[in-house]
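What follows is a single chain, given as structure tokens, in the form predicted on its own.
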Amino acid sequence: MRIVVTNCNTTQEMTEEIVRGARAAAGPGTTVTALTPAWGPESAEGWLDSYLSAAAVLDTLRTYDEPYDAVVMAGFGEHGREGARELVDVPVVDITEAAAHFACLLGRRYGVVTTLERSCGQIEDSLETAGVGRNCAAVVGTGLGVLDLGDESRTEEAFVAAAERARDAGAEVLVLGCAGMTGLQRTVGEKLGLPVVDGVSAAVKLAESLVTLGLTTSRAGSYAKPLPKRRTWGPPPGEAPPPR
């Protein structure tokens, strides 16, 4: 089984991490390759980049040639997953909603624990879309931008902080809302006594599940295949984009 799983961002570093932790989870006979875009934001924080991140994003799929059988999108919150799921003709996982269905089957209200304040709207916007989001308790900020997760001390710190914020609004279950703090998991449950999920782990088991099942998407509806017409995605191979 080949599953391909595509960063919201343009840092290698974060895609290292991300894949890191997506081949911790497979399955044996499973191979995960990673996709870093070639244009967009640095980190994915805000509307902006999230709207920039979802047009890169899918631009990496429409041009990866390689063959494969299931997509983890690891953008948590992040747009494009409709999109995604239009474009390719195999099962689509975003991490944001495979760690609340996990979540959901642990307890019965949630909390996810992410960046910056500024992403908590759009993940819960994310939730509800997804149909998970009136068993969320709380969407809680540690303060800390994308790229201030490899500093491991002060993530933590900030995550264990947060998370009892969250515990305290309700939350039996936790989730690590950025696909930069998975491995947290393992050191953050303990402390807090809570099952914490992590996106891209979760992502990962339900893509081998849908492709063990031969299950895949839909196309009755929602989910058809983009109407054919003319689409222009930006300037053609080896020719240098505007000026900002």
Given for the second form:
There are 6 protein chains.
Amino acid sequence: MRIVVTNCNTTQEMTEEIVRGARAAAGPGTTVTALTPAWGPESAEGWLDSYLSAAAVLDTLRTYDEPYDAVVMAGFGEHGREGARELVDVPVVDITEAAAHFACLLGRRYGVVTTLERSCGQIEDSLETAGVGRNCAAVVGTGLGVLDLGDESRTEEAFVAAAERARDAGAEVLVLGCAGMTGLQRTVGEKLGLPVVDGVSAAVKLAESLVTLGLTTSRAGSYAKPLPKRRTWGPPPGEAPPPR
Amino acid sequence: MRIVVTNCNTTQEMTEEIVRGARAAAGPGTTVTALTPAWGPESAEGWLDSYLSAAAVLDTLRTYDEPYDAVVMAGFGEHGREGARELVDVPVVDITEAAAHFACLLGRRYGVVTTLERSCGQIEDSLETAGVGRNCAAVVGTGLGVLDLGDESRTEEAFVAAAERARDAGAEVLVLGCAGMTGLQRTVGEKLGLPVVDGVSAAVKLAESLVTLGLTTSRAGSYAKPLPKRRTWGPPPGEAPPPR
Amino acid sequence: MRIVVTNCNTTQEMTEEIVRGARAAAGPGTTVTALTPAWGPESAEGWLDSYLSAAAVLDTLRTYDEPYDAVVMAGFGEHGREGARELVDVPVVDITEAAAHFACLLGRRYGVVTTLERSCGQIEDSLETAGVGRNCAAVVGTGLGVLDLGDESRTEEAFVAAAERARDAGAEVLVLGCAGMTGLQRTVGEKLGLPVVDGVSAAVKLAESLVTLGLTTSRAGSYAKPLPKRRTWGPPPGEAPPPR
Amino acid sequence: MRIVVTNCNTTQEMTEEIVRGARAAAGPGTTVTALTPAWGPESAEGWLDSYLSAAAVLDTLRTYDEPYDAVVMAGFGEHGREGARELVDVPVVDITEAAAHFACLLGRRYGVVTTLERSCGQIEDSLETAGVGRNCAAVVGTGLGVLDLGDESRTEEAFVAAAERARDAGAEVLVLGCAGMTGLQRTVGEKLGLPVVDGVSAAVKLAESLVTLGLTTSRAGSYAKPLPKRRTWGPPPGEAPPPR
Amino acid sequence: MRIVVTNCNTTQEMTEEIVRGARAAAGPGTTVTALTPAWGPESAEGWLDSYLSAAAVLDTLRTYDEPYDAVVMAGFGEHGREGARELVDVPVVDITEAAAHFACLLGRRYGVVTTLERSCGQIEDSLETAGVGRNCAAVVGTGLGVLDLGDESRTEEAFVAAAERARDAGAEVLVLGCAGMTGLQRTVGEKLGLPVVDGVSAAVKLAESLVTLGLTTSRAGSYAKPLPKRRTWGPPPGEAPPPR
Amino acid sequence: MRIVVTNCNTTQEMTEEIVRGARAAAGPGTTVTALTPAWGPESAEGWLDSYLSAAAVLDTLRTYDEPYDAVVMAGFGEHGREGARELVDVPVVDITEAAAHFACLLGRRYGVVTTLERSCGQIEDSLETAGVGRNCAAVVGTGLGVLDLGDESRTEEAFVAAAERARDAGAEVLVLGCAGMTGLQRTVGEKLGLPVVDGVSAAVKLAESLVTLGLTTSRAGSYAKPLPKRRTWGPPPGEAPPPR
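Switching from the form predicted on its own: structure of the form predicted in complex with a further copy of the same chain?
Then the entire complex follows, led off by the chain already shown.
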């Protein structure tokens, strides 16, 4: 089985970290290919980044020619999953919803610990529309930017502090709220005495499961195939806008 | 990996059907053992049956001595899952929630087609408390009893009729609302042009996934271990009550 | 009028305390009979206990042969009420919902103070499905076990501390969250300056009211009579499982 | 025990009908006194009437000098109950919420059948804020005005037709959605095979219950006593506005 | 365009303050006329006052004979708006909902800072039924009465303290929760670094907008014209009740 | 005052139609400038189009150099509004939420009539997260594509048929669910006897109002300014992907 994992940003190092996590979770017969968008934000932190990322990731999938059996979208709280469901004929699993689905099975309420506080609202909306927001007790920020997660001990400390706020709000299970946190589940889980769910791993297992069971996105209603029409993906050549 | 699947009723034939479905979904390294409660209802249809079933299934798990890695509870809409989560140290997945988790990944709204109309309310409550009720468009009964599902063509016809009502209510994905419907997903899925999720298969894949990722139920809060105390499982000998 | 009150556990002393509270609330023409299940947990604290209790209480009602006009189920937050509604032809009132119904009449938001924190989730679910969860501001635990409630001054102190947390969350009325707390309403009510509702008393008055008005459970839909079928209430003789 | 029942309109005949229903429900030791507002609408049908009625009913209570133990507000879906809770020191029960509280005990979902369609929204809001809206499946109008209810056979026919719509929407119990429908519960209940709850009877029983248990409105928060201040109840003399 | 602004109380000074705020917000072609009810409470603080105010305001509108194009109801959290929508043929905008509509456009969550804590519940209900409660993070009281707002520095200080509680609860935008706070938005907004919405200004702009676009209240369903019938607005002459 | 209106697609004719509607609604001192994205879909119908559109519209705003006072986003149900709120320092009003805000003021429940059924889910999500979904009774499709709206009589007929379904679901006010329907409000409003709200007009009035009152997006929390970082808007030159 071939799973394509899309990073939501253009940072190759993060793609590599994601793919390591995905491969660690994947079953023996599963091949994981990671795609880094050729455009978009270097990290997705906020709504502007998220919408830019969504289009870039969809463009990445649209122009990827190799065959595959499922898509994992590795941008926690980022937009785009419904568009990918329209676009491709295989199951699409977003790491945000994936982590929440698993967390619901492990405790009565779960909490999400993410990077910057500004991302909390997006994550809440994403969980809500995915249909798994009801049992979310809290989404809490660590104050760390996506590209600051490299400093392991600082990240761990900030995660534990934020996790305690989530626990006080009723969380019995924690979710890593950023693809770049993959790997943290083991170290912080022990410290906190709570299960910690990583969305990348969860999404890989869900994607494998759907493929194994022969299930894919419904074409009835919301996720019908995109209509054939003229679409332009990116500005016309020679109109490179000034950076901002 | 060893998965224990518990039937919710005392009908051995149904256990066998369930185990066939579970094994078909299980990965190569997974052993599936099915348990039939030694007591309880011959089929669970309604709240009385469901509460009797819950205690019987918990008793079955409590007295099962072999080692195992996960539990799948195969009673659609039946009670007991939170008790099992307290009782055992391995992940517990209920087929009701499992089917809904998968259905949420396949469409924006899903519907459940079950047996008798009287069971619809229980299923709605079960989905709601599991945290996956938001995107459920409808729970619809076929009017068939659990033990009437053997007549395949009648079942299929009743299922399709009920499924159309769910679709009219907005369902883009269907869920088989009874463990005894396992196997129906292929035939009716094609007729309806919609993905059909079977809870037994879904739960097996979720259980395997949790075990693979080393995740199990949180002991913080709701699902702490049962307190040591005096519990009697069933009436004292010689006090066999009159049947009713 | 004859009201049957079912304790949810096998502890005779608690049945006696409950019946005292029930009789104190009952009108002059009402006879209160209390039933102690012959099996089940000695106290219900958590989901496992609650499901075991539900089956034992239903078995108790099923095998009780005397005539009666209404049932009061005296297990705060415990399962089983819908099963009893199917089983008997008279009104069934659960003390959880009863307390909430009264509390809604006395203030805009109410809070529940219960025993162990692990029971809070069950109570929340019970209120929600009973249709009276909307105006519940908080369910708060005292940290005391059901069988620890005998120490009056410790119980009172713990109750007041927990009640203050509920008040801070917006509760204007308090509910005693355990049948074993009956009697506490007067002492703590004064200290707190808030009305305190006891579920046993409330349920007795509601049961009397329904009987007086000639109202009983609807048989249309959810609470239809149980279907005739083979049900076994407890393990076969000679298969007494090892205690756990 | 002395219960004061307030009609929501100025029609004396309706007050008499209400008081008959209230007395039929009241216990042996209960005296029921009915008050007809000296001003307000002759029938409350819509928001304008309802707000006028609320002030008139509060004025009626404010200027009623006899002692009493509880208030029943007999205007289905009409405003004012929270104001009465502030005003008087005894329990206040509104027939809208009372009927819903009882209906929740009798089935998993209930429906309300009322007079004009224009009143449905008010009733929905009233149930919602009273905290008992969750299990309401539908509020349905009969198309009959409040003062048209005298024609019994037409009323019965219209009620049954509307009730069937409520049942199709999931109602297992019905509520009479107008104080002027009191008495209808018996005749239509049999025809429909569903329990039918009359709010006046329900409110009388709830009021009696609260008084018996020594419970009254919380003064903490929402329903604190009205602040002493200058209030004018009605226009200054000689400024009688033209009728409209 | 002629906008009528109704004060919710009989205090002429407050009417003048409101009209100053309304005129400051109004466009060049808009004439603002303010009406002070001839009866009602001198300030609306709680449910009793609010229902009395609603009737008095409706009576004021009912007997106002000049032509006008829209109504702004300037009582934050007070009742009556639906009645006014039935009564008049022009758009009606309540300052409570108006402020919330604007606040929703300026941040993901908003908070309301009002006078006495006892008013918070009313405001919550008003926002909920107006359809704009979802993104309200908190309604917080300052502890100041309506007629105490004249002391500017005390009001400002109390407002800022309450606003900080709202911000901690997630509010990104603040709403002035009393018509008498009009003018405060500029001073406190700077201190807090948050946008502050004044309901009077917002309602004036919404009223102007609806008139400009030729939109007015729907007569289908809830807000149909009041039925012609006998209504008495205030007690009969000579029956002046004792003040209370 | 200068308002920038962004079309969500690349079809210049639609931009012109939108700008006509916007100008008709704008006050005398308001200048309306319409922007057509240089890239994106020729019409936005579904999630893929919507995410592509969101990035293109944000890019359009990002690279627009003229000064302006507010932004109106003219894509009904399309994504991007939160990103624009981060990006620009002036108020941003989306026509979806704008129409709903106005509709809430005109009736107790509103309905949306849109183009293709596939768009209904997106619109529901957009209303929900904007905080104005509660009073939406239905979102109904006409079956017409965005670029099919030119045929006026067919559009009108399809609109009326869909509007009747919305009315049956409880809508008392209708919303034009596509920027391309601007102008239809007058003709269909009369036929239906219901107010019909056009989102473009509503958004222009809201934008003008916010500017007049000196209100703009909160920078606290969700809509903080985008962080400075490397972002690429569109694929690198020479990597033009094959169309699909």
